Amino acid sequence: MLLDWMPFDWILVAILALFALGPLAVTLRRWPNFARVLVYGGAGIASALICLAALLLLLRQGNAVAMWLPIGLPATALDGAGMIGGAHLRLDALGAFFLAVTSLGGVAASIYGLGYGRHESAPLRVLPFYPVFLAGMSLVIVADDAFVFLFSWELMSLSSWAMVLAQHRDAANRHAAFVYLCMASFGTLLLLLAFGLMSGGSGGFDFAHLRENSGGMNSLVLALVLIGAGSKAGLVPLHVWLPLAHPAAPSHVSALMSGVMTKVAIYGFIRVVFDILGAPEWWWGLPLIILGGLSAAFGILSAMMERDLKRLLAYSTIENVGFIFVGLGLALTFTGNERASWAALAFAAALFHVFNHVLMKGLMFMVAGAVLAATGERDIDRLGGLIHRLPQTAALALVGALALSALPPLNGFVSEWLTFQAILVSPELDPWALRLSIPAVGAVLALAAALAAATFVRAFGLSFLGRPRSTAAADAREVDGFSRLAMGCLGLLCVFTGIFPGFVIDALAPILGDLFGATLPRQDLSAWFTLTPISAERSSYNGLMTLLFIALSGGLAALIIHRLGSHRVRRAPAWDCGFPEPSPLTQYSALSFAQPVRRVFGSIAFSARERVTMPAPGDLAPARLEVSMTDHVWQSIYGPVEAAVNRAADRINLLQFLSIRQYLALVFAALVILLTVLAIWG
């Protein structure tokens, strides 16, 4: 009986209970454990059944599955004769590849939090919010009208805000949790006019209706969208709260935050302007592709400079995004321009971007809550050693930024590979416009990839190598089993992915069909896991063969090295083991790692300037070298938004303090005023 059911109803019913979990949370509030345990066990199985589920969709490739629900507003659809309300839900392939996606991000973060949640001081502020945090994602992907996808994104928005204020007495966070609140509300607030402007008084809200209700304002709709959904995602200069609000949760909810609710929030801008606005102009996907590449470049050089470990993930986080916009955007052009194959190829990148993304993102997030729960520390500058005490998470944390890094033969190469091979077709485009700026961005991508290189290179190093810089760096501890068990699956995937990318590819087949009528071809009948995206003449990667030469060159390197290089007889002072000075200080310091590149870019991006001050000859105070630097996006655009908010808000406060004839007189003339216009323009 129950084996006959169709996936999409598991889907629901795991959403429900999904639901369900978060009130069951509140009622166990004096067993904290076994909550605990109920609360992550839970969501972590309704995920893995969500996930199953849409994967069964997606490799079936059949048709969208619908659904309508009784509950709801009276009126969100137009269907033939009259309104009808209720809430309509839907799952097609890019649903599902989302969907996907987004539960497994679920699953690795609820395996994580079996064990991370011991650790949470007060676990009722966070267990309610997080099945509902998971439900409301999901949701946002099975909408199929603007009302229950509106209601469903904001479910997501609050209850993470909830969760970003856990530890409210740091005040930090109370501001980072305002800033996020702001921005999410803003953010859905454009939404909102999206899909009116895209109803356009018809009075029908589901997609099906807005699909072939094209108003003439589309290239507004695509501006309330970009901004809208892309706050959410993160793009620069919309990212203020990112940086801030992601650190300040829980780790594991933050490796949801920036692994899986970014990509919800790209999945939405994928649905209104891929899927429901239908055919696009041009340049449409001009923005995209400079706001991405400016986040690329912005994103990574933030994470370069920043020493808190999780906000350096974070930042990372903008970069991502910013390579998965400049891919959507360049599908958006080449759609556009009628390039159907190149449009596909574009797409998938993205695509295959967001898996990735989720996969390391959330990887790297957990490591970050791992060497927190170990240490107590975040400030990669009080860290170090930490590969001889957590010998696991720090293999671990390698392949997490190894795979940011996107160096072969892990999975973050390949979709940045394929993103730099979707734009270096681009210049066979009509267009003088996008034949010049599309090769431009693509520097910057090479830049910012480089920089993550470099990133990542100074965080993992100055974490896990050299000696421990504080007693708690040197006292950790390796972290619990479930813990290690989430890292190590999203590891693996990370590893699989890297050398096996053509299943994914395969995988995209019906969502590019969808959407482009054009697919990329079969990768499954290549010999050896080859990636040929366009042609076998033009490029193609090979992991399997990377990853063994790799090996192979690296075995046959130590070897030799160990063989010859080590044997020489070296004359060095006794017992100082090659450190001359035993203080930790002597090593590099996050400050130091980053002084080329602060002095290369970061002069420009953020202002940034040293001051040394040298004590005078016999003066015994230490030297002192001062870096300021300056976030240039803050003071531009939300300073003085803030100011004029703050300065209305004392005009408006005025009214508080009026007599009762006064407010009349209000009153009064507010009537006569609205009098008056219609006298004159009624």
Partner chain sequence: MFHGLDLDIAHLLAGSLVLVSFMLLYQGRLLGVINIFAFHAWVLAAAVAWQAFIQGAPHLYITAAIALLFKGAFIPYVFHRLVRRMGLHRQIETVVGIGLTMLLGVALVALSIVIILKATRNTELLLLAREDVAFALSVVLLGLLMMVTRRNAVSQVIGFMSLENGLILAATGAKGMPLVVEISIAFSVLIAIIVIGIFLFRIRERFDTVDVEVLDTYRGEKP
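Next up, the form predicted on its own. The previous block was the form predicted in complex with its partner chain.
Chain only, nothing else included.
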């Protein structure tokens, strides 16, 4: 009996401890170093406790654990069958997986914050909100009613917004926080409408009542939840806040927002659509598949054009969220076509990529933070040569770049490979719309995967290889031990999960069984860690053998070249096109590296235009290449909305400067209008 309640009980204790750390940081404002150690250390311990308890619940493969607390909405009994109101909390296999994954990201970010937090110019604008942010994300996952879910969702949004606004003197940060707050409020409004439709006037907002009342308006609920949760996850065209807000926040907060918070949004979508709404229609997955494909292509193309390292990573998040939503869309489609085993494969691919992205993107945002702390630069054209000055960070950056490029034997390859395995079975479906659209989206994902490799070759090469392009890069020094420890742990997990993916697949079995009644073949030691998503005859992947093959073939090639290569080496200056200029500026730039891709795809996606300004004859000034690109989504949708919101805010702002008589007149007018409406409708 003790094991039935103990893990969940400790999860709630850890969440309460996180809530308590926020006000405690304010009381310790006179001792910022002590407050930093206490908040980040306490948040790391609480997150580790949540992660271990969630893993215990997941690996035990037992029933869900639940709890009801008499807080929140007024509580009343419902025919002896339950309680309306109060706070309903519950943790099943799906919630345990997401809670373990998100809290793992919290552990890494907290360890990183112990060192990186020394560089924060305004720690008291971050420390009080950081543990509340972690607690809000955890509470979203354990919520079992609409009130607790939306309250936690807003807490997560507002605390992260406050940290985005930490450097409020920067106009770009203020703009990013404004856009983020507008998008977060819009998404919460749509989720509120979705829960209202699911309730159907029954008076019960706990998820058990919502499951019973789900019915005729499920398609509208799907659309509302897709937009509401998709805006938080960064799904195109709801992504505009993400490349603004993620770079504006401190790097460890960026790692949480990009790697963890977007996954909480995906959890919210899964909880409603796969759990509460019940059996889906076959076409429900089509919008997810199409939007996921567009997100993957647009995100990685935008990342390829970007020079700011943190904005590049933020755009890469959009690409990876696209892969996840394609997997979820395939799972819905296969379920609607009564292909439970295929649905389990697609859903497992999506969840595996959720886990992988927490590791990969958390690692790379921490790398970006380490580069920023060491050089003060985020522009990759002002970096270079860091592999000699930050060797450990460079090695971990290479691991993260290879993982995000989906190259074996790293973990990013496994989940994307599983997604393609699910796509390859789609031609056996009956509806022609699925036979045509799914392979087309598969081709888009293949293009996105190829562009991802080019993007991170560009990012790593320009940042860490070559010669330093600025004094800051030349004078860089390795970052602190806490930062390297956090990055090292995430890097090791990227490698381990890529080589031994069977452990993750087996851990997903309880979730797949609950939702689809089918699981993937068990990946045990007897199969030499071979991943067989459908059958060994159809396809399989062995991460350990792949690693050994790469190591042996690479070592053999190096040995042959060393043995057979000439021992007589001629040293001469490198060919410089007739211009012997030793400046590092003669190296390839981010603009030139991206030029071929920009010329092929940029004119369509961004209306990219190039203009060369030539000096007059005899003028020794250099020619200049100017590139202009247009974000059509922002200009056509969000730019006009932002302008309208600003105009309305300027008008409404006059209400702050009225006299007492004018305020009383407004209150009286509001009462008259309210009584008139009640009289008409009464």
